[in-house]
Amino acid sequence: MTLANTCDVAIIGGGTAGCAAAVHLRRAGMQVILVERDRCGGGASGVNFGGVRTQGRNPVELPLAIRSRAIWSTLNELLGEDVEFDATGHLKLARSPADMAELEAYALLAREAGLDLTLIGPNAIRAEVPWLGAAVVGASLAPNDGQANPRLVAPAYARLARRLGVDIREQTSVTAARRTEHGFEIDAASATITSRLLINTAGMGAAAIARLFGEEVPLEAMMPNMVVTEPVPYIATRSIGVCGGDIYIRQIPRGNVIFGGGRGGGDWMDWRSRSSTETTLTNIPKLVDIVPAFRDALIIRSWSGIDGLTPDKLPVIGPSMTTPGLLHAFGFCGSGFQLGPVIGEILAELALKGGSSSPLDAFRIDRFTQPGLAAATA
């Protein structure tokens, strides 16, 4: 079969955001070609912690996170598959009075954005969460947050996109892209794809795509360090983060404990990442301090991935400032898993309507090159 190489929208990158955008655009009647260097969901979308978290985000991200959380409630129905989403709630733990003061201040900011958090003081924390260790002096609970299986979500979106008629080309690298009189040309493998619009959701490779159109983003490769244990008795019924962000923990009903923190290593130019034994050994005592019952759990696997980190730790989301018809969504700084479904919706809104119902000024791509813009949009 000969593939058609002309479409309404070309998408570079098959993570959750790119595949979700493809679904929404196809449902609106657009012809879509999605190009992915590896396999859909094989990048940052599929190798992260799996937290579906609104709590702890930069306040400018909260409207997006709250909107995305509503999508997660019906995601299995939308995709026609179980992605193991579980609204366990998310505890952010304080390990000192200063941490508790930080949680209290954040709860006020979150409430202004529409996110209600429950503060749990030092007396109540033992009664409500008896499996926490003595290092914990309080917490903030986001009861509607939760967790899901990151290995399932983007591939499920990709399968739905294919069923709807999206042309998905995996293991296909983009070697060049350019603006033409009528839209875009994208050189991918042995084909040149022509499209009216172009969406850049290429993860760590997205900065190189943006550079082709004269837009510079100082993107640093971050490689989170992740570990999973053998199944142990299921007691940690909440997903856990901490003030300072140095460790995060969740347990799934079959008993495996997933925890992470710090960085792995590797070379993103070769798309290779690896976990760090030193980082893992540093994280184990922190895990045991927070949940002592996990002391004897055996580690069965560790891994890392590659995500893009921006200087202000906020993603790039929105239209190009140099090239009409080009849209960007990348640089999610290790926190993009929860946002993926709504980013797909937003990209479709931008492509179809030229604007979004969600505020995007803080995520403009030119904030890194326009003096004063970052402070003004934040």
Second form
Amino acid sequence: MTLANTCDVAIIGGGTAGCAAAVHLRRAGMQVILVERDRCGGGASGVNFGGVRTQGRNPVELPLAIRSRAIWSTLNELLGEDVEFDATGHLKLARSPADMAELEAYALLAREAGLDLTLIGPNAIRAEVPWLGAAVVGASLAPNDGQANPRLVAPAYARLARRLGVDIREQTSVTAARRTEHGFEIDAASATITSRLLINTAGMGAAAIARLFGEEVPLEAMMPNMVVTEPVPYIATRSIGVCGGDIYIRQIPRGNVIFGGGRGGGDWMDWRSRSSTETTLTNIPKLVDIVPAFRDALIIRSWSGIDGLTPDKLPVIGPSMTTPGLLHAFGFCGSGFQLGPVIGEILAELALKGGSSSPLDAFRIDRFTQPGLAAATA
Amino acid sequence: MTLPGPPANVRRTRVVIIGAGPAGVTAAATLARHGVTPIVIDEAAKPGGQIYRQPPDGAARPPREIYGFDAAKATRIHGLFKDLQSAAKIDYRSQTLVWNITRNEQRFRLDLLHNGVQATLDADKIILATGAVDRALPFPGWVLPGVFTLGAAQIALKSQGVAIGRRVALIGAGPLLPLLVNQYLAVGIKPVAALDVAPFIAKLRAFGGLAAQPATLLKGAYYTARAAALGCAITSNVRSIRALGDSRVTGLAYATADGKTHEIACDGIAASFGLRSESQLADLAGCRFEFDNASRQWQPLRDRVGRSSVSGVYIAGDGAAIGGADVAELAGEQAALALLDDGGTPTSVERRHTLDRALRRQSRFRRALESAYPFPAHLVANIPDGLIICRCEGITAGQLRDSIARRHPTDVNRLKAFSRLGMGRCQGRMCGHVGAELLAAHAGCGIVEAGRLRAQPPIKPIPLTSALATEVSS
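Next up, can you give the form predicted together with the partner chain of this protein, since the form predicted alone came first?
Expanding to the full complex; the earlier chain stays at the top.
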């Protein structure tokens, strides 16, 4: 079979952002080729915690997260299958008076950005969330946040993209990419793909792609530490985070408890990641302090994955500063799952119209090499 | 002639043997003989593995009653281990689960669970002697209470002297079936049915190869003949089986090769279809695997003497490839000698050659055994949609087929991600291979392309409370 190697838009990286961008671009009539090193959704998009969370984000991310949350409500219809999105709400817990003060301050900032949070004080928390342990002194509730099955979302986008006519090439590594007079040439396996535009959504591999075009991003590999228990009676009806971010917990209606926090280990150069026993054993007492009823559960599995972490813990989203026609979206610092759907829309807007309706200044790629910019967005 | 002693650095090397079945015991004895004191970790309370499992204190019975023909071997293995223990030649950690292995530079870190408490252990070299588990295959009614595997039925008998029912049907595709029939007969229980899903003709064809181990062949023939003489003839070439009952097993329906269907009343069924290597620790240690067509399973790669693809990790016994207890004994010694050799400790070349020859003879026998008891593909090919494949997660064949058709998983790990197959307590130990068979059949890929489930720690469930107690490191 001979594949046509010419397209309007080439996308490197089949995570949620890349696959969603492919869907929207194809719907706008573009010819799209998406190249994925392994399998679509097999990387950070597929092995993350599954939190669909606006609460706790840097306020500059909130406009994107709020817009993405609206897409989540319609995602099943968009994708034509159930991705197990459940709007359970998200509780961010305070374990000290200082934590509570932090939640109060954040709630004010969030309100300005359009996110309404409900503060639950020390007295109300026992009555309203009786399954929380005594260590919890208060919380902030984001009622519209929730959770979904990360294993299903990006592959569902990829299948939709394929049905629409996107040429998805899995297990295909990009060895080189360059700007030409009219666009780009991308060497992927034995083919050279020619495109007018190029989108870089290659996750931890994206920094190397950016470097090909003279753009340096100090991306650090970030391996989360995820653990799941056997099913136990369903009581944690809301997704849980904490001030400090050292642990996050959710339970699915079938009973399994998923908890993460801290780092796993591995070697991203080989794309290998594993959970860390130390981290898991550190997280367990925290889990049991927060939800004492989980104490007698058994752990059945643990895993990790590889995401890119930037120095300011914000992603890179937007056009290249060196190369016209090149767009980036990567470095989601462990919190990209919720954003994936909107990133696909934004990349399509940027590709089709040259601009986005969402504010992207904070995510400029040159902020790491232009100190003035970094200060302005910090 | 005096051989030079091992260099000092070898003596300080920490060797950990995981498993105290025949392979683990002979590996430990071999190391001890060469001045190395291994740590032997085993999940059971007493050494012997599954094959030479010992009854708990207070339930002792004569070895002849428990192990039959193999009583002498069992007694020898138990005695060998006891001697090592009393001479302080080994550091034995019973009732300890190794639930994870990670490589750290040139060493290994083992995560352990003992007495409900977490511990860690560093090792320079590891001998994996992790044994095997029944290969379960789903059939209608297999999740009913009262249905066991042959191995489980045998453990109940050896360990506690307990039968799985009063009217027991035994179903198999391997040498374990005639053995268990005889073990039941020996304790005075006549199984109401003994069914072999392998065709008799396959056994005849394999006869030449089986003759490579005449004693073992005779033993098998004796078991089969004795079962028949005592009125429990083994029916070969059984085409389909179905456990009957609503809330528990009340009967068994099966079809024979002549097309006839039979129905019998029973209150216990034990069924399994050969054995499967317990290789998750090899996987976590980073060992490479290959698919073995004859036994239709993935096995960790190893060289002729038991070196895995990871330097410092050796594999012996059924945990590497199903070979039975006699092979495990030889392979355990051989792996220990290879380990010593690699560390610069002189070992007997002659002994290594003897082991090599014996194991080659055994491997001819094993190949013949595999053709005598081929993988019962006919049982997997026609699994009805309503049948539960992954019993931890309650995933049916129909759900898997639907997931394959709609979501196009490219391998069994992808099928797991999409369908939850193998995501429960057993982590796919019981269902992963069946998922791969279904995927191969319905996605049109080969069984090799369908792949194997990657191991993820813990290899068996560990309690959260184990991290609430004090952590012990050594």
